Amino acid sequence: MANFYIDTITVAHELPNNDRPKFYMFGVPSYTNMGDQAVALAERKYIENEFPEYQYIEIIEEDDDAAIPVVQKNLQPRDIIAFTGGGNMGNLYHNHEEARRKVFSTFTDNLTISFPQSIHFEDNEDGAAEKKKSQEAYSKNPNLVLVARDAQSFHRMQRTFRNPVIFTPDMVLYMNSVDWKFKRNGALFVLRHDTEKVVKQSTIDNVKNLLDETLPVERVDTVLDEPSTITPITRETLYEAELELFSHQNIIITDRWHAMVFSVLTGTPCLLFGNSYGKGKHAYMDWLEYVNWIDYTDEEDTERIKKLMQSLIVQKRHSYDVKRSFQQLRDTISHYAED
């Protein structure tokens, strides 16, 4: 049964009744990563806010196939196709990619963006075999836009697709920051348990003995263990309960790129090191290398390390505004609902 989340009602097997144009996004992760889920709510008030004239429905990943026949049945003119964002464009996460290319190669009437992505096909043969898949499938659709996410992906895509690219930032940096004046008192790791993580443990626990010294010490990852699963009626109240988690404390040391996000909107101190592949390097550099209380490292010396920590530590919270930088995006989306 293929659910449509619209404001907070759902609705099974049928869209509404209507003469709003529909914005539908496909692929929406019912997982628990709260990255993706943060990606996913900062999607939905981007549109919400920015093109209010436009009916917003959800549609969650494990239902894509389900609904595809059912929003062909209702597709106009003027309605939107989306592919959620996130880090999974390429062959690391072959059912996230095989959903992409089936959207992009049906939906080929109407305007279909795939929202800010890093991409990444390996140099083996399984990434040489999934590339021409995805080159095939998105060939297929003269009106589709891929946006990227950092400007390593920017001209991977570019070179990979004939498709228009665009560059903005990743959408969580849309959503407001917070300052909710909590005591901070705390040092919290989160870090991967998957193939992208490339920091060394031996790093992980000098950085943590040092900081054991003088700060409780915690360590979790953005992928939580409960719920199961999470809806788009659930989300929200996921989302501020991590943004508060990361409020109460003095630094933060991650390998996900939107556990640095966090930091950024909570005014969070926060080292980042590296993952598999770069995006989160590329995209610190590209949006967030101004922000004084993050830093990116691939140091391995423990008393560098200490350094860069003591610093970021000390820095004081300052205005940012990457919002501007969604222009591209919303230009594409603007022309499109004006013609």
Contents of the next structure:
Number of protein chains: 2
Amino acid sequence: MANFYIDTITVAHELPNNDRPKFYMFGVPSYTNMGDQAVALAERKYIENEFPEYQYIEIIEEDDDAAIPVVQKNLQPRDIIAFTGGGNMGNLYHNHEEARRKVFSTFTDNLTISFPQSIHFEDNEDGAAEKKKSQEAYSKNPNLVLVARDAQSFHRMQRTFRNPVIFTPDMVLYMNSVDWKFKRNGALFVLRHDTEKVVKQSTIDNVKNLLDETLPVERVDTVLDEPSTITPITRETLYEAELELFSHQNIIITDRWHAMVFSVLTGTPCLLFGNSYGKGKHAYMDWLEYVNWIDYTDEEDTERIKKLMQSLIVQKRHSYDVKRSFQQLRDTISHYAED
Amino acid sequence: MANFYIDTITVAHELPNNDRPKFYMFGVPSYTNMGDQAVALAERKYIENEFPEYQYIEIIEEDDDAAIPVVQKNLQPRDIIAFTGGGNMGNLYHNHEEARRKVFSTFTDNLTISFPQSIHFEDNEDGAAEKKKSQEAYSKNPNLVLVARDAQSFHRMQRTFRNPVIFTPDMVLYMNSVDWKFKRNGALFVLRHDTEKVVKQSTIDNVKNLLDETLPVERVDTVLDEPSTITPITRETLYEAELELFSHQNIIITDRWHAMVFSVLTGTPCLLFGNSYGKGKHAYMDWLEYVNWIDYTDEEDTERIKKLMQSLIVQKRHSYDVKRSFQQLRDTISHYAED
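Would you mind giving the form predicted in complex with a further copy of the same chain, to go alongside the form predicted alone above?
Shown next: the complete complex, the earlier chain at its head.
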């Protein structure tokens, strides 16, 4: 039996019985990657703020299969189907891609939105086989709109699929910035343990040695060890705890794109290194290059890295504006909602 | 009296008298920057290939003022107004920006397209004053669509103007590639002389010394010294001569974005350095990063530059696909043309 998360605090096994049009978000993470959790949180905030006439209903990924027939039975013409964004379209995470195919190829009569994603099908046998399956599934839905969160992904989606592709920032950049004015005292390494990791351990060790001389240094990942799962009801508290952690740091060293986003939101200096296919680099270049207190690098030379960090730490916060760039998503939903 | 360039080979002082809908392209360059000339050529090819029902009429920039009242008198509801693309929206080239304002604020009842551009208003008094004038002019046209040719410009246009913004590659990437299999023997430096130049002379000298040992080295600019002007009738021959020049080189060293594009089209290894506001860097990252025989760098270290060049020179050509990424432009025109 599927759980439906309705209006942030309600979880039910049945869909609400009212006249409001529904916005169904499938594939919502229950795993503890705070980047993906922040995406899911921002998606809810976005729809609830910008399209308040819609009732927003989340389905966590494990419940997708059980929820599909229930949603099918209740579906009305103005309802919108969506699949959560993040950074996992492609063949690196088979489970997510399979769930996406199933949702896209099922609800073919309603506007279906693949929320802002990066995409990477590897140039090997698995990549080619998975790409073919996705092409077949996506092509069944004439009402499917793909949203790319960086220009590299925009271009790749257009080369891979026949569906229309629109271009917006990562959803977490829709969240408001915070300025809690905590005393900052520390350097935080936020590093991957997964298959996307490419930054060399020797580079990390060198940077750590540099910082060790002046600041308390800690290492974490944006994937939490506990709790073991997160639901739409518990995630906002954990998201705020994450922003609080960042707000206490002098600098963040990371290879996680969302650690850079949390740094932007909290005004925390941040140096981002690459992952296996450049998703952070491209999103940085596209939306955040003019934000003074963050930077991206592929550099391995310790002296050059030191200079980059020194210049970041002394930067002053300034205003930035990314929200206007959700315009193509807004237009896509508005046109459908008003028809 | 204005000249109207019709069907590539005809120039007339009057507009054609027939039932075909018209596509008017204003601001077409007569100056000898081959990048801007290639843009104008590609714009014509694009509309003539993709929307053959439209009759394509070009107005060179000097004739804009004289042509405006003539076009106004003849304008029909299905006609489309456009202003040529390139890399000059902003306050660096007052004359182009003034011409753009005049066209956009005049033809407010028809679809008006600002063809793919990069944008840069400087962060100074002139930049602020010019930006305000453009905001006022552009806001008068509810049917104006801006097209950005890189993600940085997409984001900047959205922060600067209230008009819808779409995202496509530079128009020259619509041109077909060529493979003339000439013997390659030379290194060509294609370098700016204008205000956008930032690459250091010492860096150029170092690279030149490296190459001098092995190859005949020449320096040119994509801005030709002669002829003194170019018209829509003479430009295709000059464009082909430019591709021929590139096709004879082993490597191109440049700070001109369109020199990189000509290198892509001709399969010529190319290393691109930055300009004053990153337009080449961003366009490279967005559309061409996966093309093996070209690269972008801000590097000043001669040894590192040497390695980059060595790896470019041995790359094999491969296929690439940018044309699918004109989709948003195609949709914009199709929706209007079919209404």
